[in-house]
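We begin with a single chain expressed as structure tokens, specifically the form predicted alone.
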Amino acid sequence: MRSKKSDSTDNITMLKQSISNYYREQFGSVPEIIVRAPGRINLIGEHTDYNGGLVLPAAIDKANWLAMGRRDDNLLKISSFDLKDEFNGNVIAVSKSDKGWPNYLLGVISELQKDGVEIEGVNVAFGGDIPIGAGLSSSAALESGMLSGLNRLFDLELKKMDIVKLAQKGENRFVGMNCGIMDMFASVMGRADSVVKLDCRSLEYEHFPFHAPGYTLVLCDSGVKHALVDSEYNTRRRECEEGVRLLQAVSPSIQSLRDVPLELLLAEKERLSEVVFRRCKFVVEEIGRVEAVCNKLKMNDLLAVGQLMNQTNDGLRHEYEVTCPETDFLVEEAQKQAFVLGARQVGGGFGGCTLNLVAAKEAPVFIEKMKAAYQRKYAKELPCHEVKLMDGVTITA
């Protein structure tokens, strides 16, 4: 019987030859680089590090892969091999495309200009495993892949922290994204096999070896793509930014919710309208679970981890509100089996994933068994991963 590892790294050698021969295809050439940049899962820490708070998210083996290649011009040429579509443009006058999915690369391309970086014409060609609209942080590795790429065709000397700064920048300022740091930190930063604490006021960070003997991670695909942009998500941050305004009448040193101890919140809950008060207590609650599932995860107890994990999703569903029947659904049929630790909705919200701790024998019992259910609930097909921890961004020639 062939291993997981074994077929996991058969679709990583399938994947990055499909992109190098599109790109072949598309551009009559072969392509200089092919950069691999990875989704990302948040163990645990939603919604806190636009909030200064802490994070606990780890690269996965589901990644978006960019072949690329200068040109003598100064066109820049995207292919995507998934929707089947290209974008022509130039680098000298980078602009929004009306298409979306460009956005997401000409806005790293606008950010290094501002900071009066040149480069020069390229051609990219690009496709992936990421399921879009799954809470897995598609765009951010998108983001993250092409400045590693271009910073390595160019040499532009840009440190990794440069890289994940610039691609949060090109989110906010021209996708319009108004996202933390988290995602693109984590596809850049990501270690195998391990889980990275980072500190979203600071930016320090710490890897965490995952060791789980036993269980295994598995992701469940709603199938309900969320839309950040066009969602509350902004909403959720412009909410949590009135909390803070609001008790800096109390403590003005408060700067962010990183900055407020539970005990203070409640105290002065009355201050607050009751919805910005739920969305502050959630936040508040889960930098704390931040720091308890590191604890646990030095002492190896994962079955604290599992219970951490629940409590998480608890907040989405009722404190932050960003969850959909969908993954309320998937999450409740999780937590009736006795092999699942823990079990929550993973990403920004509205839709996507649900992130699932399973003992690693019965994985497939379990997915079987949330297929069918989700079947018999909705009359769709329930996309399965179990995930493994990977490396960061990495390339090849």
Second form
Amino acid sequence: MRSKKSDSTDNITMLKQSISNYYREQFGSVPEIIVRAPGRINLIGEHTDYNGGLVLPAAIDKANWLAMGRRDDNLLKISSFDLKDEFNGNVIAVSKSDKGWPNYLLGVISELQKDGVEIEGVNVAFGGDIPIGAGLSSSAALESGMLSGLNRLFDLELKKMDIVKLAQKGENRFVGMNCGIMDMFASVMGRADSVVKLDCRSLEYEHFPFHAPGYTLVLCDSGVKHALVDSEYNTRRRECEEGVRLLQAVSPSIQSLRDVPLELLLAEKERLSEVVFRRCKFVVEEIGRVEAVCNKLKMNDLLAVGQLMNQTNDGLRHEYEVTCPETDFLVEEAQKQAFVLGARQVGGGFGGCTLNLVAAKEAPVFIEKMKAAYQRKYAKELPCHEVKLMDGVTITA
Ligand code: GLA
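Next, report the structure of the form predicted together with ligand GLA; the form predicted alone has already been given.
Let's see the whole complex now, leading with the same chain.
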């Protein structure tokens, strides 16, 4: 679903209305609830979630919208506005669909069933404005939104953290993408004008107001789609696990890279292959950068926040090796601008968006320059978007 309206509030009203109308066209009745499930950015803390580390994401003003209503049978009927496609199944016997896209929704039903939770038939019409494969977690938003909606429709009494964990399990076990917990967490737990620091080991979290007077966050979408399933993502996870396994020989109490001090890693470098060492070094330093950014945010030191974002990108590019030429180019171009404090690729990697911390009054100039540079270099459009940080999943009647 796309809106020409630039103002967030107008855009939200328009998207909500569109999905409600679409539900009515598809199912001939009014939806009982409308769920807004936002995508996310991550200010810092990339590839740290599955290493028991810290992350600092936020929910944004791009979202999936799900219009939902109960049925009086056991059928599951799903219509995708954006794909103009349908899925018809049954909530009792959920199995993987060859179509691909329904699996994000089926996966969470399957997880509920594994927990012995029964639901009845449901109609779902969904669509949204989170670009797919852009590193903004449109799939996690879909899973979180579906679960939140089912929770409301069938009074399942799931707490927000239950929803987060079930959505992650659905993605891991049903879709087959071995992601961490960050994306679902951000989509559910996000708060307006705030980032949220999550400790992915203890699952404790803390919201931080994102006070950036005079600055704004801008996304530049390279249009390069990351193919995370069956991709390098799972390889990176294995490399980190390999590092942990080898370091356990030195210190058996190490459970994840979160438990590895940088000094220990440097001292034991020879135990690891060159590649595994680089991967581990990135993660250990990145966990440290999350703490550092939180401290700098408290001091309103945005210059330092920007520098840490730049360091993250260097690590993603040279140590973790999850960037691509297009995002490298966008980050380099952005970092050349005096009014940009920091720029980096965001999300799982291999394409998607870059996140830029930009002087607010220069944002239009920045966007214009970036679009022109991308056009010159790759002869491609560069969608850019000034981000607003929003509340996590919301449900309205
Ligand atoms: C993807 C995964 C997340 C996280 C990021 C990288 O978005 O779904 O769990 O690992 O990549 O930080």
